[in-house]
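Next up: just one chain, as structure tokens, the form predicted on its own.
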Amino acid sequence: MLAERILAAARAEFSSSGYQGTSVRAIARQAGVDPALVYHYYRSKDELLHACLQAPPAMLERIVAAWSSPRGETGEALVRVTMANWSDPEASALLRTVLLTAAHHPETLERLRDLITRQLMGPARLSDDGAESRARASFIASQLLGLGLTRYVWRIEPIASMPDDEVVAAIGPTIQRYVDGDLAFA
């Protein structure tokens, strides 16, 4: 379908060039269509970006499954699901688009906040204390977003080429501490 081809091209452009560096002409060129056709399906660059920021259902299902893992295995499960989502082309395109455009585009920043608080951390029930639960979730998000940036966006070695099991062994215990360990300040 043509609209899907345009959307795929837009995801690729936004994820590689950010919002400011992406033009409707570049999206049209990558999709192999006239720019007028882009506007036919998506009225503006902002509307097209909004369409690109919808999380794929499979990504969300993986996240819910990770949060449903046995309590003592949640840290490992969250690191594995983060790597699985970054390895999935559709989820990776969303994550790259959000991360690369959020700093310069208010709508995308709000979408990033929503993605983190409702979709990535939403399934978490980390404490009966709402403030403590939010703190734990934000610490987890900071580590997992950092993992995504260093391994998949910036490709910093050695973590970029490290085997998945080694990454899980190194980062999983830290995430697990945020799940159920002593936070020292609480």
Second form
Protein chains: 2
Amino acid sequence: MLAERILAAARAEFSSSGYQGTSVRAIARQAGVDPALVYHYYRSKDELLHACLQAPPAMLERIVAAWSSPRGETGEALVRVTMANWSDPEASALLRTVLLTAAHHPETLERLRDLITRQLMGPARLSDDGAESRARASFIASQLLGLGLTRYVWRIEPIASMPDDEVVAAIGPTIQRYVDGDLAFA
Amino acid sequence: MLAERILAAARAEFSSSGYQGTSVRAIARQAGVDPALVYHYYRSKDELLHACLQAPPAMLERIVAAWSSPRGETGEALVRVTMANWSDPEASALLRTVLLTAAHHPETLERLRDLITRQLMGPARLSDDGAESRARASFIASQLLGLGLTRYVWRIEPIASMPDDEVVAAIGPTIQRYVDGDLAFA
DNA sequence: GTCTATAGAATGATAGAC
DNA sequence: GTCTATCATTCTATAGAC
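Alongside the form predicted on its own that was just displayed, please also present the structure of the form predicted in complex with a further copy of the same chain.
Below is the entire complex, every chain and molecule, led by the chain shown above.
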């Protein structure tokens, strides 16, 4: 019970201020508990972050569903799933935490890589060639992460305020091409 | 002289550790000066960051040059320029600092928005319609920033180790479409 | 211009009473 | 399980001697 209150507060703090910008005391304050309790349940700030890095099941299920959409609509489906996840408070907290922390924190960086190769791309069969398949996954990740950051984190206009359908119309074909288009491999 | 040594050290620290993760003492240590000197030349940590947010002229010139490349090759040129900037130590230090700090620091976020709308897109005449033009700029930024982060900051494989030409072959057409393709505007 | 010294606050973490 | 008290460190920033 208390442990979950603390965890929820930690997710909120890490996702809005990053790892370095978050203090254990701030987490305790937001959870309405004594700072020592935070250390009691989680042994250190680092382990608390670790506990926040689990992806919510709904987020992963959306991704799996997108990959089983009809051929030719996968690109559109992945863009819609990206926006759905960023609009889901739990999923977006995880995404923000991971993206804002990965550059400074090795374990979180591993988590990001894992998220891309296993979760985002796990359900995919992009090509018979493993190397080509991983390359396609990289390009998909580069565009979808760029979309998430510009639209939801940095809120760059006008993409930040654009209706979902316009984003899908613009970026869907990009992803579709990365999924099964001709990328002129050497 | 000393002020420039301090500035160079600050750029290095901010770009590798972000704003919160960088201490004035660490900057002074790396510059080989007393911490008090840092405060003497720059009044606060915040003003020191501010001084680090100027884009190197070479970076901006590359972007202008890309926009004056022949029609039909602009997408490819912008991808090449992005990689050139991330491979230039001065430009990549600025990019890292801005991208790692923007989420927590309002002034830096403004700098990022300015960088996109004025510098990256300033030389462009994407369309006669101002709104459509800004929308195209958003999409271009989303893909190019995503490329920078996955390839140079997070070093997600295989895009991180891929030859430039393969990246251009994959992402060039995406940018070209955002520049002058049919995005199905409502 | 340059450094010593330090204020004043916040930090991660622990020991131990209840 | 919960809290008080505290250690040891680090931080931004300043005052003031030389």
